[in-house]
Amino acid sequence: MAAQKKAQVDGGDPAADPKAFRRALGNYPTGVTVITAPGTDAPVGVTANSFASVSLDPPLVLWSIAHTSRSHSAFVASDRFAINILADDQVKVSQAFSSSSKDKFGAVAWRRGKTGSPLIDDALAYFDCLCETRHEGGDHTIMIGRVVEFGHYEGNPLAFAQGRYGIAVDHPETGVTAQARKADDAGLAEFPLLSLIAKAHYKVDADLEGQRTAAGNTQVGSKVLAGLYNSSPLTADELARQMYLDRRQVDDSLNEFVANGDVAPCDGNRFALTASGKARRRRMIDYLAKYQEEQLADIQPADLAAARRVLESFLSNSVQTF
């Protein structure tokens, strides 16, 4: 049977709708890096997913930085930089370097590399570079570096796509036969609890895509609505940290919600749900509750209560949930 054709969400002239264009670009999954340089008075660092390999001989890599970045002038003036590829347990490191904080390096442990550029402790890999050349590319400067030293450590990469952080897991369709897939399912007991939680999250996210679209919600927008449940208004930075989202995507969603009246700015740079926003969030919770009821119908109430206690205990000190 032929696969059902996917509905187009956005398209057209990128100059006419740059936000939609950026959302389309966000469908290409990448890793997450923190780019660092010694700086003049203090080290500088930014989160970037524009990293790419250029050449093995000579060993060249590239990344790009927006002209509007506060660190643009510092990186353009530097003749060296380091690329730190983050591991899947370093979301907070990524968020620290994508924030507007003036003391990003105070939030992480680091050391100097061969060129003097900061290397982030516990990163999955690093590439310490001398700047080979720079090219202007539209609203970005493309930086090409010659790698003088690299390091690679055990672990798994932090992933990023559609404005959200993720982890790399085996695709269910990589099995050759149905029997192989069943064997894989039977091995779920071998996975750590947190890996099972991650698998469950991605299953729910995929299953609810149709209902989200019908309700006029994006993946990022749904998480922004969920994060604003708190009685205290939140800043965009706080929302990004609590919901593990990219700050730029949070800004886009907040702007749209403010424009349509679902979110209102208050207390300077903070945001809160309006009456219509609370109603929209309630509709989202309703279809999530219906999905949950269908999916968990065969699980004993006592087991569900135990699972909920475990998750609430785990999440209570770090993450805001529904």
Ligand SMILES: Cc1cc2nc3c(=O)[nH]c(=O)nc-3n(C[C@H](O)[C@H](O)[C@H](O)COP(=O)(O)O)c2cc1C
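Predicted model, so just to flag it, every value in this text is computed and none were measured. The term rigid core refers to the most C-alpha atoms you can superpose between the two forms while keeping them within 1.5 Å. Positions refer to the first chain, counted from 1. What changes on going to the form predicted together with the ligand:
- Positional change of R247 between the two forms reaches 2 Å or more at the C-alpha, relative to the superposed core.
- Superposed on the core, the two forms differ at A215: its CA moves 2 Å or more between the two forms.
- The rigid-core alignment places the CA of V224 2 Å or more apart between the two forms.
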Contents of the next structure:
Amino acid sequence: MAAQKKAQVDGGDPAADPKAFRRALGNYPTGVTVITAPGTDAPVGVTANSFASVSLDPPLVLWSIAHTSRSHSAFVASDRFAINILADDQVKVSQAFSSSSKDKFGAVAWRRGKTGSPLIDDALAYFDCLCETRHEGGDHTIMIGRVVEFGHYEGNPLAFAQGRYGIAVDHPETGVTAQARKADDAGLAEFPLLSLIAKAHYKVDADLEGQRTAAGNTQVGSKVLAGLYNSSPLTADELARQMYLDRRQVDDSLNEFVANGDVAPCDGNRFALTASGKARRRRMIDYLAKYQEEQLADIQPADLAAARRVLESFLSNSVQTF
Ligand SMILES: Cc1cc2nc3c(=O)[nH]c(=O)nc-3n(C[C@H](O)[C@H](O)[C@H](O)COP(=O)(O)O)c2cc1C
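Next, report the structure of the form predicted together with the ligand; the form predicted on its own has already been given.
Below is the entire complex, every chain and molecule, led by the chain shown above.
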């Protein structure tokens, strides 16, 4: 047998340390549900992660309730219940229904389902059930319900593991990301990679047009400022080549910048940014950085690093054709 690489946390007889047993069980991640029933005087509800699907045909589900739960007798007396699968923005709902509050339903908006059991608004899915059978299982009663109606809504589930609430994200090793799914939906998978790069360039350009105009920059002017920054003085020809610009456009732009004092001629036919040109360039970088932060906020760092590698490799390989 291969040696265990992970250090053991706990183990042994569950009866010797029930808390450790419970912690070990908590390593199985679950979703979070609120299970409700109409009750006799008022509706009852508890937060439960013991929910599981049992059978598709007939449609059966199960969950279990602790004998110590204040709602135990109400659930056992009820021939119906509804399972509400909570969404990732419903931690407060889970907390309300796992509390000892006397008015749990005051904390949420709800409506009655087909069986009369409460359905919690904005839950991700519900299963409205008639109770099929009950089984005693140690200190819990296991309820098996037959689903008479279900509903499924857009969104992502609330998760629970190791005693903490969480959200489910795609595992990086599967290579499936939410962004990839969104790209598929937008039909972008059809485009060759270089068309996507060109498309991204046009998008950035269009998105930044407003900022550029507000800062008094033109598209060519921005490129000239970008090209002159952080490098030794350049000739107009070098600038045109480096920034993929037409030589005449560069000349016009340089003339304007020299006239307003943002660029100074130096070393004969070369040009460099002045202090005011550098400040202007800094403002441009600032709004670009803000735009980048907003646009890339949802993309995984590993994906960004990969995209960066591809672009760096592409740009360093590219042969200058003009
Ligand atoms: C994430 C989570 C999952 C829970 N799962 C269950 C469960 O499956 N069964 C159960 O009886 N209690 C479960 N509980 C505990 C009950 O929600 C809690 O005891 C609640 O106060 C019971 O309400 P009541 O005493 O008003 O009936 C869970 C609590 C949390 C936070």
